[in-house]
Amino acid sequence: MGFDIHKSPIDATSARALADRDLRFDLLDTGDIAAYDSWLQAVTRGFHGPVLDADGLELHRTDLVDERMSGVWDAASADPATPIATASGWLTELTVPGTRSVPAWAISSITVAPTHRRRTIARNLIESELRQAQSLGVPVAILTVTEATIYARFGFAPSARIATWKIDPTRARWNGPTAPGRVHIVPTENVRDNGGHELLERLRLSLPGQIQFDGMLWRRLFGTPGTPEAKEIRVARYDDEVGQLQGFAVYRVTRAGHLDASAELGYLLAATDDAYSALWRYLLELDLVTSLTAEMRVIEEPVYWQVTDPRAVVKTAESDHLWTRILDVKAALEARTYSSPGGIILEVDDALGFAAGRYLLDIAADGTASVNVHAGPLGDFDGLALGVAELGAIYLGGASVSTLVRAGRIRELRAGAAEAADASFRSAVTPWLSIWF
């Protein structure tokens, strides 16, 4: 898409609504360092983070150059230079089933100061981001959330989930295959700056729910430079038989006593089954480690089946992570491929009006699809009535249509339509987003 998101004007609808409350909604002038730093401090405040020092501010200013940042200012506040609300958005690529991707508008940094709650500020921020995405022709909006009760009202729904796994290495003896390559312990920069990101890009289209990312989102996987956490990070890489990087693990170990330590897996990426097995075996066989915790992982881990005692591998939490909002039904649904051919009428309700309509999803034998407005009768097609949030939930194959029918969230227009839709929307690879943003 050939456009500069920074030249797109602020959303007029939200600007007028907030002006009626004596608030100014505007784009951040990133050339004004003082204003930029105030905006960054407001974002950090919104997520209860520490006040950023000079080095932290400089690092963030460098890393956020691709984002379109906006804020809300209250001239009557005690600190009128600091925004009382913030938002940001940028273009990325969202992987969809079929080793394909769709342009997506990633929304982040949504904060409102505690002093300005319940004044429709958040609503105006989020709706402005959706209108911004639509104006640029972006068919899907995405975000990761801190509060799960907010975003459904704007048409978002969880489309990829994550899990936390806790493993007792003293019981989880390795019973999986022996990889032919080799694991190396390397300095952080060996993977972070030399080949790791290229590996991620090579794998990205095989992981539905993954997004294209670099910059700060990439570097912070290895610990934010200059922080105590970065000094604790360890990196292991797996090279195949010919010495090519095929996977890596980022972790840290905390000692609780002379013979007792716990390990935390921060990130593990594997291009092959051999790389996956070798890295997990390495982690499970770390000396003195009696507890291994892995957060933000897939909800089904093969390592469960690679140890002698599966009860030593416990999923301690599973939660929503990536939330998806369809803005252009035709473009979004045509971007992915499907597991079973057929024709499905989708009656989509959207309170905000972006995606409302009656569509025919016509899936060919090769899994590709065409989508068109359908004003005629149901005829021989299967049919579903659903909200735009429910469409987002099933979009990547992470939620079952049949389950949402039983939950009363989707209505069949013909008996058996849910089963047919499940066969089509199913993804062979469980959707997973490996970062938060």
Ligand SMILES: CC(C)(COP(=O)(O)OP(=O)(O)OC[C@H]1O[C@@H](n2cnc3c(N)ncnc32)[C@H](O)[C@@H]1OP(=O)(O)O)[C@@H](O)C(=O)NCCC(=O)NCCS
Contents of the next structure:
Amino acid sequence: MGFDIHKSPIDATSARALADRDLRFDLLDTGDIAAYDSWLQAVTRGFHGPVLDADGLELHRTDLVDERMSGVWDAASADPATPIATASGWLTELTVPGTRSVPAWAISSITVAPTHRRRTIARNLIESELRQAQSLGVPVAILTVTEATIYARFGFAPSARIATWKIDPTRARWNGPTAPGRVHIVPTENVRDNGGHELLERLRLSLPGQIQFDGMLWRRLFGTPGTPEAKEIRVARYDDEVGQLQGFAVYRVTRAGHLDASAELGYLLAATDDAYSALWRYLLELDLVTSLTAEMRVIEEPVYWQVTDPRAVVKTAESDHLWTRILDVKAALEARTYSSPGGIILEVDDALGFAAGRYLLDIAADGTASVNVHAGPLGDFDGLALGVAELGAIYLGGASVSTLVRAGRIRELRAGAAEAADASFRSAVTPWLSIWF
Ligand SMILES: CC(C)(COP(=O)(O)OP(=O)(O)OC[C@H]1O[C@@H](n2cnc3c(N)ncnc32)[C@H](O)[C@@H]1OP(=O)(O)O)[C@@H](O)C(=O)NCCC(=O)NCCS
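Okay, that is the form predicted alone; can I get the form predicted in complex with the named molecule now?
Below, the chain from earlier opens the complete complex, with every other chain and molecule after it.
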């Protein structure tokens, strides 16, 4: 998309609403280092992080992705230079089913100082981000959240979930295939700076729910530079028979006693089934390790089926992760492909107005779809009445329409419509976002 996200002015509606309360809502001038540092300190404070020292500030300033940052300043506060609220947004690509992606507005750094909470400041920030995305023609907004209670009211819903897996390697004997390539233990830079990101880019469109990312979001997967944690990071890479990088695992091992060691898998990316098998086998066969934990993983891990004792591979948590908000129904739904042809009328309700309307999703035999406003009767089509949040939930194929009908969240306009919609919206690849932002 050929536009500069920094050129459009601050959202006038929210600026007016906040000005009525003597608060200034403005874009951050990232060229003003002192202002930038105050903004960064406000974000860190918002998430109860430590005060950033000079190195921390420098790292954040130089390595953030290209974000449009905004803040709210209170001239009457004791520290008027530090914003009392922060927000940021940037343009990325969200992978959708069908090895395609859709432009997405990623929202982050939403904080409001404890002294100013629950006065609709966050509402003004979030709604301004949604209007910003819409004005730039971006069809969906996405975020990862601290609390699952905040964003439904703005039309977001969980569209891709994550799991924590806990494995007892002393019981989980490898029973899967033997990969023909080799695993190498390498210095972090070997993968982080040489080929790892290219691998991610090569894979990205085959993983619904992933986003395009680089900068700090990429580098911190290997430990935030300068932190004690970064020194403990180990990296194993898998090269295929011709020496091509096909996957890597980032992990660290901590030892409590003489023999008991625990491994934490930070990140594992595999472009091939061989790479997946070889890396998991490597992790499961680490000597002295009696516990292996993997967080933020896909909710269906093939490794469960690759050990002699599947009870040694336990999913200890599963939760919402990527939240999606549809802003433009036509562009969003036309961006993906579908598993089964047919016509489905979608009556979409949206309290904020962006996506409200009655649409016909017309899916061709090849799985591509056209979406148009449909004023006519239901006729022979299937039909669903749903809120924009529910549309976001089913968008990537991560939630079942039938389940949401049973939950009273989606209403069938014709019996059997949920089953038909499930056949179309399902994704052969379970949606997964491998990072938080
Ligand atoms: C979450 C946070 C940004 C909310 O800011 P705020 O200015 O107090 O929120 P608002 O007053 O605009 O509230 C808007 C709505 O969200 C609700 N809400 C706000 N925070 C909530 C929370 N933590 N849990 C549940 N609901 C919440 C409010 O009740 C209000 O609901 P309503 O419009 O239906 O009445 C703020 O508490 C904060 O900075 N928290 C720590 C950082 C954080 O978690 N940020 C979110 C990152 S994903």
